[in-house]
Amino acid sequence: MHSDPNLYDFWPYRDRPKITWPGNKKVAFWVAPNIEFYELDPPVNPSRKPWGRPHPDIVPYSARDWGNRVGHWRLMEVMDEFKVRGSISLSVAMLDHHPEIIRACVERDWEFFSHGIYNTRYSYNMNEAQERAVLEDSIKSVMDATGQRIRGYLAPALTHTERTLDLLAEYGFWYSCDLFQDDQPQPLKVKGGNRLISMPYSLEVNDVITYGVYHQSPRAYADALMRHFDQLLEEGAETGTVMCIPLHAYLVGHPHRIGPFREALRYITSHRDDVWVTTAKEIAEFYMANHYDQSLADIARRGNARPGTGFNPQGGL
């Protein structure tokens, strides 16, 4: 058991080297619709149950199915309205279950990244071969269906093993959305000398948390999104920040919720002179080319660089 995962070094927010986004924009803004598939009766994982009630729990199953039938299409139209491309957090099995949605995203030039195969098959208790199979399937299947080489990963249902991030780096992924430690990208400590960064995602403005945990109203959610943006915009005058809105169509796509979300998106995109409306892949590519090395150098200069890699404090293979 480790007391600290050692996946990244502590790095105080103030006085870091300045991040300058393309066009001198202050905030890199991206939206992450989670397009997921939840199985009614998935294989048993001893560490987590897929549904809260005994099988067959058809109520939450059908509520999530509504997201793919109705909510996703409504959400796409709103994002189209403000010319926001999505970075799709994809349950890769959706390529087979609902190819209509995949085609609609490809037509819009949206990015895809892997969210595992199903959101009901967890990383807990996977052996290395199984975890490698998930990554290899994700890379090949998305490439075959869309022509895109995926570069990002969000573990299925936010479940991990100690080797997950090392494997991402080994397979040529650029970013992970599974850590929530910062409002800027940060290099991660992985084996093998490959580069992998933590991409700011969010639990705080994630609609799952908003509606499922905080039980906020749609207008309160929209207000939170705008205040969240205002603060990052203000701080972005000093050094570039990142704002992500993670979404789930089965939540934000409902008729009474989509209107307030539209207002928040209108507000944020009305600041395009200061906002880089982009995708996670484009942020990662730019950061790794322009700011990755200076970040590592600053962490070292402050004396905060610790030895080893994630769950491997002594280093070595």
Contents of the next structure:
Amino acid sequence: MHSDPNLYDFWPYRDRPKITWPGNKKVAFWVAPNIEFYELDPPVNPSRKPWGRPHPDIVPYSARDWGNRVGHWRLMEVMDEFKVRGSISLSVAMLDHHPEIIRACVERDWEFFSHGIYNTRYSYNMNEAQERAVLEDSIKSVMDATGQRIRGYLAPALTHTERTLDLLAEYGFWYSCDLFQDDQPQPLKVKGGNRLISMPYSLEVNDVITYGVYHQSPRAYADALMRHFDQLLEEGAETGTVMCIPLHAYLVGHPHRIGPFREALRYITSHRDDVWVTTAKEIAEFYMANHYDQSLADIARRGNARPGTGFNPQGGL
Amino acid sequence: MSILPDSYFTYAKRHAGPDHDHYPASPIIDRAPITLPGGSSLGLWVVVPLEFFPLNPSGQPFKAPGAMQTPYPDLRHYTTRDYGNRVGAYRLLKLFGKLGLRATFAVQGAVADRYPELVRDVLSDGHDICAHGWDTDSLHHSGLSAEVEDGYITRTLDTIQTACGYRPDGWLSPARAEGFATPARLAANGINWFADWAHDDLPTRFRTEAGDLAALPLSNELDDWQILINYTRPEHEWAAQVADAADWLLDEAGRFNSLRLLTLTVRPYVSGLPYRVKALGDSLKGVLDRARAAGVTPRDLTRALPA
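Provide the structure of the form predicted in complex with the partner chain, given the form predicted on its own shown above.
Complete assembly follows, chain above in first position.
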């Protein structure tokens, strides 16, 4: 166990080299619908109970199933209205359980990235072979079903091991949504020669946090989204920022919530002169090609580059 | 070192549809349109639980929402809940009478046993009733034997029938908790519809080993407990959310040319308080005043069930 993950170096927000998004846009904006499957009777991981009540815990289970039967279609309609392509945080088993949803996403050219196999199977206590099997399953299953090579990862239910990010780099992932340390991408310190970056996922404006943790009203959520955007737009004039809206149709798709959300999305996408409405993969690709080296050089110039890689502060094997 | 067995990485139910056999996948946008006699587009279904919270709950296998919280004897929570059955419920009955709204009261067996007059008053005011289990400490879960769970169900139905002469064919489980066998045991004991699951916005057919049930939609996200108690939002924010939901659903009903439902659970000990009941009344009136909005009953909803 370590007191510091050492996955990235300290990089003060002041006086960073400028990021300019394509078309001189100031904010790279992406939306991440979490399209998830939660099992009715999942096996138990000793580190975390899947459900609060004894199985079957039908209240939260059926609420999430509602997301796949009802909420998803409502959210997708709103995203279509404002021509926003989703970058899907996918429970990979959804490819099997709800191919009708996958087809609708493929038709719209939405991006898929892996969010584990089920959101009721946690990474805690996995050995390396087991964790590799999950990544290999994710890459192959999404490729077989959609033809897409996934390049991003958000660990299932935000559960990790110390080796998760090293493995992502080894398997050719470009970005991880697992770290919430910044509003700009940053190179991650991983083993091997492959590049992996941290993609801002804006966890604080995730609807799970808004509703499940902060217990906000839908209109307050919409207001927060617009203020969050206004601030990142203002700062984006100095150096390009990233805003993500992580969503769950089983929450935001309810009829008392989707209307205010729609107004927030209308507001944000009405600034297209300044906003690159895109996907996480396109942000990662552009950043790695144009700003990755610049970021590393600036961190080094400030004397902030520490040795080693994640959970391996001395370096070496 | 891993302590996860290989079985953690086998996925026996990774196939098309849900990971159970009660209903198939069915995206709502592909459903056949539902229409009600009278042609309303937005159905308002209001469910009022009449619950008994024992002063000495076992809390097994978990403590029901609203159950006693302080050390025994928790007179504070016992009496605030009892207030609901003595005062709050009558305040709601008066409100519904004024609005001309026919609601569904979910009655626990222990309430029918203790306060049969209340159950009779609900019926004589023209409302529907369904069974709501025995009490909030008689929770349905997979640890119950068939004998015990059947006993909870039949004792509840028998007691309600004794109190008011009517044997319910609808069911809401206490705390909406079920064991794996609960739906089949409900069907085997004469229940035709239940509202425990919140997997859909419209009525769906729910298969069990003892025959089909009608699963009526009942939201957990917009009710008085979720918004006022769990989320601690003020009443005006709740009213705004109900209004926003009604607007959205009516618009959707028009676009899909099909009924949409606004379902709302209101608890007498929550919404029946003096400072809340007017907000509830204004909110319900606001929904019902919309063109093509009307109250619906379980009978309307079970008749709308797709074949």
